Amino acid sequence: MLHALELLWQNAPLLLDGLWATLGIAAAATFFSIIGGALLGMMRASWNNAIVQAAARAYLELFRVIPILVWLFVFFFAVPAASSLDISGTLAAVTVFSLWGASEMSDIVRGALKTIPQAQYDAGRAIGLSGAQLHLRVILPQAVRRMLPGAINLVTRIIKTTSLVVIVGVVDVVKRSQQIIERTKEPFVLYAFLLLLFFALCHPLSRLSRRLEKRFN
């Protein structure tokens, strides 16, 4: 035990450097996922245009059917090879996780908006609220409560999925751990550390999601 703690302490700067990379990618992807997913979800819930709905469904299916790992390869290897773009591993990861997260978030937003009774819309219009006022004052405050559990659960999935970035050369906490293992020949200590680290990052969010779901239900 003491040996393991000493090993981790000696390599703490490297592990922290990798952790910041992991959290940075997760934070950026979460931000863009929420913004993009909210816009797409509201569009799917309110626009009845057949072309718009078909395009949205096609986008969602692409990220449901094709694995995220394949998308990482596409953005990191295929896109630069087919164009003059220079895409770093970090940019490829943030782009893929954001597009995937937005597709997942749009379902959460759309589902939350669809659960608001039509009577709420009718009552808002009856008292003279504009479309913007109706959504900001009546619909969204109720919908956000319904979105929170699913949105928090999505954040935990994004954090866990960041472990894939090592495939496209990003030096995250997983890559740093592999580098330390190659030098120290201590795989058990480092992989146990990764297990505990991701558990510590994701478990509180998972519990919060379940508590909010029970509370709002």
The other form holds:
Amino acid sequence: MLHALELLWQNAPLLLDGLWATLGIAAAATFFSIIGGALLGMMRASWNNAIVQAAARAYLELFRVIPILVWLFVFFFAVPAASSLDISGTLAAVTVFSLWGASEMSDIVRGALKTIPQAQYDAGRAIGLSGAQLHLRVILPQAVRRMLPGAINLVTRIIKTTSLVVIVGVVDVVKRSQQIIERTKEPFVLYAFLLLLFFALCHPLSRLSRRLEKRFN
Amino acid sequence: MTTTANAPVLIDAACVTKFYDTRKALDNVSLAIHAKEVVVILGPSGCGKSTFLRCLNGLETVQAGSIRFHGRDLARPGTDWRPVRQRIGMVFQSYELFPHLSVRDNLLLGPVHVQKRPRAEALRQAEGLLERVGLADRLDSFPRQLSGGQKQRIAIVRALSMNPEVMLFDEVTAALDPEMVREVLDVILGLARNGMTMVIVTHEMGFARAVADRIVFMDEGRICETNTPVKFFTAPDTDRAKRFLSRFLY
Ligand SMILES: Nc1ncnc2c1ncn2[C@@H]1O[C@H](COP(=O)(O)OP(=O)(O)OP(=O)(O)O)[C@@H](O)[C@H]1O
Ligand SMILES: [Mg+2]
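Return the form predicted together with the partner chain of this protein as a structure block, the form predicted alone having already been given.
To see the whole picture, the full complex is given below, headed by that same chain.
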């Protein structure tokens, strides 16, 4: 045990460096997922244009049926090859996780907005609220409560799925651990560390999500 | 309750026609509402009562006709309804309090954020109105902690706190348990006594008779009969109204 801690302590700078990469990608993807998902979700909930709706559905379906791994390849290898754009592994990762997260988030947002009865809109308008006031003060505050559990769950999924970035050359905490294993031949210690790390990152979020879900039901 | 036929016309709806897609919900409805008048609209389910009320404050658009209010025709496209809605309050069957806001914030939302009145003054008024409906101690409650009758009285106060000139009531007791109907109707009767102009849709016949200056009977999107409450309930002019009323007798 002491030996394990010592090993981790000695390699702490490397592991922290990897952890920052992991968290950085997850945080950026979460940020863009929330913004993109909110916009797309509101659009899907209220813009009844056949083309808009079909385009949104196609986008969602693409990310539902094609594995994230494949999308990473697309943005890291295929897009640069086809367009002469230079896309780093990190940029590819943030792009893919943001696009995927936004598609999932838009479902959560749309679902929550659809649960707000039409009569709440009427009641808000009947006291003279403007469209922006109606959404900011009446509709969204109610909808956000219903979005929170799903949104938090999505964040845990994003954090877990970041481990895929290894394949596009990003050195995240998983990759760092593998490098240390190669050098020290201590797979058990490092995999145990990864297990505990992801558990510590995701379990509190998962519990929070379940608590909120219960509270709103 | 009072003679109002000579009072000035506040809302003048003329030949209002409204379609939902191809279905005609209002067919040439003309009704002038005088200041301080209490008009009660009766009629079978689906005859267009709610639709008519909703047209008066722009929750529905009309396809033909005019709605004159303070010299302007609201039925024209491009009407800015927000100032109008501050002067025409509406109360719904299902209360529609904002569940995430306390009673205080429900009552202040319009006065403070729409009318930009000082918060302290709006709060004082809200407290006075709550007192009048017997809910002075409920300022900090949330809607979920209130009974249906209490919620509906708060909803009435929410509309009143905008200082409207006209109030529209759409079957405001229809969702209530019988023992709570009275407390809400009493509030509306109180408003009538104080000279509030009101258009009321209700299925409470006794209340309609007691509160109305004029009964408007609708059927299939049209106004079928307009009469005084006494005449309407004792000897209505039209057969349709007779048939309608007979369904309320046992
Ligand atoms: N949003 C809507 N879309 C399509 N049709 C509607 C809509 N709202 C009402 N209608 C139709 O318009 C007609 C008038 O409806 P309205 O709700 O005004 O009747 P009502 O007199 O208020 O009935 P009730 O006593 O049941 O409340 C009905 O035939 C109804 O089916
Ligand atoms: Mg109705």
